[in-house]
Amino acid sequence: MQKRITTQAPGRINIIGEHTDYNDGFVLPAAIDLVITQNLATNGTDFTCNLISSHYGDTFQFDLRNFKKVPSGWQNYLMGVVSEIQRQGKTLKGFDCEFGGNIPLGGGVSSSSALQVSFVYALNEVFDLNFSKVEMAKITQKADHNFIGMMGGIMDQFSILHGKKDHVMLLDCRSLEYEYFPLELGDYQVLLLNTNVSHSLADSAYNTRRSECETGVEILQKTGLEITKLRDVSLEQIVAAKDILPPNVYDRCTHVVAEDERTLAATKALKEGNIKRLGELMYASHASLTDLYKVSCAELDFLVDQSKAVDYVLGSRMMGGGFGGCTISIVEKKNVSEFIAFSANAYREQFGKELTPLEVRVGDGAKVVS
């Protein structure tokens, strides 16, 4: 008999703690209101899969028994997903499956591993796989690493499974113990602009950086420090070793230590309700972001100041892995539309391209629709 099910997940922002997730640090991300749906069946075949994406108007096939990474394109999340699954010793059998939604594409708000968890969702619900939460989103993550070969922390798989509306969640990256706080801004609200430079982490310095702050730890362990990542090092330590760090290496691991706490600050600063900080440390980790970790671009460069010259935006940043994607800033509501016009207005005379504003909202994780 033939089994149905319907999932969603959203994407996700990420407030602040950039880079900081594969470093077993501290991030402050939310789900938001934007998802992509899947529809997923059995197909009464034991190995053929379809799949169907009204995302990207194409389809793909390919049997469970025997199917490779594909030079580039959606399948491959898919695939790894399902690849995953089957190093775990579990058995799936031929499928269709459907996809679609309205989260903007290499927009830096995670349209992949939404896709991907959306998709894990569902084949658990579907074949009866009793993964938890916590597993799917390490399933998915190791999708990323063994299969697509992009070597990413698990901030945001976690973030799209356990998000909580009108919540951001403190995510310890190395316990994967989290906490729920109120996103409280009074009259301010987020608000990303998208660039809509696209971006392929697979294809960038994404797996760079991870190998220049491994580098790091190793340089440091060799002083006789006992750690295991960059979580474990204070910015003392890292300026006590300048001599001995390369400079690239130097300043990609001074920027994750001081992000990591940066973001403690700005989750003391929203218990506090001091939004005026936590816009002063989102410029803060924009500064190092494009100064020390160069993972920034022109454009997101460029809407960032543009945010500085006028006095109803509190903070902005790049968010994301980097080279394109959005800006997330803290505008006051009543400013938001002059703001957006204002941005847009000097991005279109700078570049020649237009950008895209994103009002989102604060919603709950991946979930079963029907």
Second form
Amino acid sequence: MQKRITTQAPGRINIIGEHTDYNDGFVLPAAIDLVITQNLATNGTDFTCNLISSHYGDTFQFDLRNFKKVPSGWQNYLMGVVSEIQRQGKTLKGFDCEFGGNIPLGGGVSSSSALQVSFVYALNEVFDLNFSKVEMAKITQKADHNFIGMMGGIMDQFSILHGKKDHVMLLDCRSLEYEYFPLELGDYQVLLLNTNVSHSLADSAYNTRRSECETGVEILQKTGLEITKLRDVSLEQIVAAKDILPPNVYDRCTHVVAEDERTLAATKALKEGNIKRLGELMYASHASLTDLYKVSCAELDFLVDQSKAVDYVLGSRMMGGGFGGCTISIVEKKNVSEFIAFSANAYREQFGKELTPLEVRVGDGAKVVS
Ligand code: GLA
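Could I have the structure of this protein in the form predicted together with alpha-D-galactopyranose (GLA), to go alongside the form predicted on its own above?
Time for the whole complex; same chain goes first.
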């Protein structure tokens, strides 16, 4: 008998805590109200899978017994998930799936993770795989590592699966324990500005950053410190090791450790309703991502700088992996239209390009729709 399901998975924002997840640190993400919707049904075959993307206006077929990565394309995100499920010894049969949605692609709100999560969620239901949410988060993360070659952390998948309307979550990326906090910003709101820039070398630069952090840990271990990740290290310990850390590694480590502290401080500020402090921490995060972690780009820096020229923005920073994508800003509600126009004009004048504003709201995590 044919089994059919519709699932949906949202994109995500991250208030603060960038490039901390794969260092076992803290992040403060939330799911948003933009989603990928996935219709998936068994097709009566044992091995034939048909993928249909209304998002990309494209179709693709593969055989469950024998498939491999295509040079580049959305298919890899889905085949990577299938490959990971098979690695776990689970059996799938032929299926047809079609996805679409309203998350901007490559816009820094994790459309690819939303695609993978909506897909694994649908497969989980249709083939009775019995994966928990945490297991699904890990499967999609490993799909990126093993099939795509992008060594991402767990933040995107985890927050997309566990999102809660109107709440951000403080996620401990080591224990995967998390706590929800209402995102109450008073007269202010979150606004994303998509630079519409995505740099093709972003994945390899991301992997390089990750290995620079690992190099830092290895060097620090040799000094006798009992650590496994940068999460275990204090700023004092990094400063004390300055002479033996290569300058780039020193900078990367400093960012990660200070960003963890900022994330905890930002959570405290949010709890206390101190939005001004939250904004300051976001600006500090951006400066560190630009100067120490070196994952920003001219377009992102420009938009963050512009926001400092007006008094109704409390904080702004690049969001996500970097090298393009969005800025996230805390803007006074009554000035949002003015800020969008101000930023868009300046951006056009500077780069001859259009930005895309995204007034996202915080929504629920992935779910079965029908
Ligand atoms: C990307 C990755 C995440 C995280 C961010 C940076 O979005 O997928 O795991 O590392 O970059 O914070």
